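Let's start with one chain on its own, the form predicted on its own, as structure tokens.
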Amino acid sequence: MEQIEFDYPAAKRRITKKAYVGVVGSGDMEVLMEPAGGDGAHVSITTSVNGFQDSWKAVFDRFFSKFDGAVKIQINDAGATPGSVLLRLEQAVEVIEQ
């Protein structure tokens, strides 16, 4: 198991909702996404597939050029692919817009 974490200071817009979606039983991820409290998004990965940090990186980079809510993201992840990943933040955010 391996943990990753990242911080985007420029997050600013407020969230008041919280959001769950995906299984990680399904050999896909869960994305646990919740008001930071303050500016900024934090996200914490723990995966079970070693060594793709970059990879990581690149999603939220991209994630979070759209997406400028400040949130603290917890993802549990068994092997999910970049594009599950994608599909999941833009679920949560679905959730917390609503």
Partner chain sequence: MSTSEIFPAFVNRKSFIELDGRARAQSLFDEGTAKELVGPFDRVESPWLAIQGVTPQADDGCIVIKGKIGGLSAVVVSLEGAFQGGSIGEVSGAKMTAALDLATKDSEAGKKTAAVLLLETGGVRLQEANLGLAAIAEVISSILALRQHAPVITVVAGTVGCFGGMSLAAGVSSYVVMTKEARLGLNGPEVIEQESGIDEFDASDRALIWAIHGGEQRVGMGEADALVEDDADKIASAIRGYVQAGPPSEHRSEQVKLYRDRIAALDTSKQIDPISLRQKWNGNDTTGGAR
Given for the second form:
Amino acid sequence: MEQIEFDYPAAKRRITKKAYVGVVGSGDMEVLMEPAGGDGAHVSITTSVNGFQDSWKAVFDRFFSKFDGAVKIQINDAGATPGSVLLRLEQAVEVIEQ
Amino acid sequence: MSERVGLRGRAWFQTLTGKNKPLTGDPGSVLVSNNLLGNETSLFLCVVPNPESRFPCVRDGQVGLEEAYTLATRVREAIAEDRDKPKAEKRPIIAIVDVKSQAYGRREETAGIFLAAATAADAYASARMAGHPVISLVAGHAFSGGFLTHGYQANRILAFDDAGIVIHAMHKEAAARITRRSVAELERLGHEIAPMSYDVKDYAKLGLLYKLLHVENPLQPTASEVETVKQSLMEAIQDARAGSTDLGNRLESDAAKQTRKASIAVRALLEAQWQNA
Amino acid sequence: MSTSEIFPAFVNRKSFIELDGRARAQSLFDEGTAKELVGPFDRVESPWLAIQGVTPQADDGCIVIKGKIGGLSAVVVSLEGAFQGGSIGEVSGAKMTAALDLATKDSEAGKKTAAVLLLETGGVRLQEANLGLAAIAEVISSILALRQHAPVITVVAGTVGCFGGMSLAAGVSSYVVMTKEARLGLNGPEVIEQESGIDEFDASDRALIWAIHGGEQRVGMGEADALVEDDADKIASAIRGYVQAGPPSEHRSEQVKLYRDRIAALDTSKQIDPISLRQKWNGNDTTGGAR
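Let me have the form predicted in complex with its partner chain next, following on from the form predicted on its own.
Entire complex below, previous chain first.
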């Protein structure tokens, strides 16, 4: 198991809602997305699959290239593919932007 | 552990009751007796191996259909007989526990062993809620559905403290297979993670036990050891009578406050949020 | 042309099984009354999984929602079968017990509060072994306390089913609702094959598994109360009916003599044919067992 953290200081738009999606089932993950306390976004990942820090970085770089909300994201992962990670993140965004 | 499961249970049933035969109409695998403990009549129950059982999957001391329904029947009889007595006079119920597991059989599943087990757990818990002190004495093995059926609804649980005592959700080989670990790995893990352990001294850290008792050779206890066990059972009965009839005490010990911190925190948080919901 | 003329009914049906644990629970409440307690943002995770290299889940796979069902107070506790097979750990078990105990407390104070347990579980979570088993003993005890005042309704919808120690929780419930896709039993087929051999139970024999553990059989035998189609509205309506009915005068798990006599009458010299046993015990169809 591995802990990974990222910061995206440029994501500053104020967010007011919370979103919870997904499940920590095989090949899937859960996302807890909520307003960050201060400026910028923070990502914290717990994953059962070690050694994929670069892939996670790539996924979140791509995600925050389009999304600018100041959110705190917590992920508990049980081996989701980059595709499903993005899908879960988009579902969470859909909820907080409602 | 080469010792067969069930020998200790039988030995202690015999020691405490002086009897060794099932009641008329009961299967050979369930021993039941009303006997004096101190100056009070108590109901003793024990599940033992019956190599002749007409259900092949219980012959080594597992708890099956007949065992569960017999326990439920006998416990309910005591509840009915004592119905009009004041709480302080309801007879103590002593479950002597040495069970290999629940029965793993097709006949059992077909005929609904889940319901049989539920009736026994129901009977024990109903006795407790009615005010009977229900005490478990773990004399050997207490595994999984076997323990849920016979013993785990007690107000107070006592256990011997030697290597022959195993209280667990699943036997080592199966647990190792399912969690994809070796048996050696599982044993090592048990010493670090108390709920995983097969050692009764680690089990005691969970705070679920009323008391650990030491008997040098549980198959042949000395007279003074028997006396100590009886005294401890009587103390447990008094303690149960003085306490609540639910299982709340299992979260109140110092050990529970350490090891079951999360359980206690969940209860407090849920209660706080419940009020406002 | 209406949609019902173009599509068969099942196309418009809202599957209950396809919902996750939280959506299942939410679907049962009167509009606007549901409130989740100790939800994922409270982050009460299992303290035992991470130290064994297993990723925890923020709600530990147990969802507690309080609200009104058919105008009456109720709490729904739902196990998420996709997280660790819906297994009972320290936290998920404590959530269920605490919810049942609070419903009992309210009921004793005059505010009758029913409990609905949505069980998708293999039983004890082996990484939490003895704490899972202890938690199940406490769940059983708390169901028995509540059902003296208000009904405890267990729903096994599928596809995980309800096995292990939690099958006893179903057994002591006031009512059990199942779908055809659900299974209920103490030991799953794989466990029996492993422990007692393939001659005892061939876990690859799907027909045999469904004949023994399936919802149709359990309801047909009178060991569960209602067989309901996998349709969220129909399941909600069945539950509403039981919440309104209150607890039965005698619970199934109190009917010891009935079942003990039935067991005494079994021919155990060979395996028991599930269909003939169903006919013998109930002689009934699957519209609801005699209690």
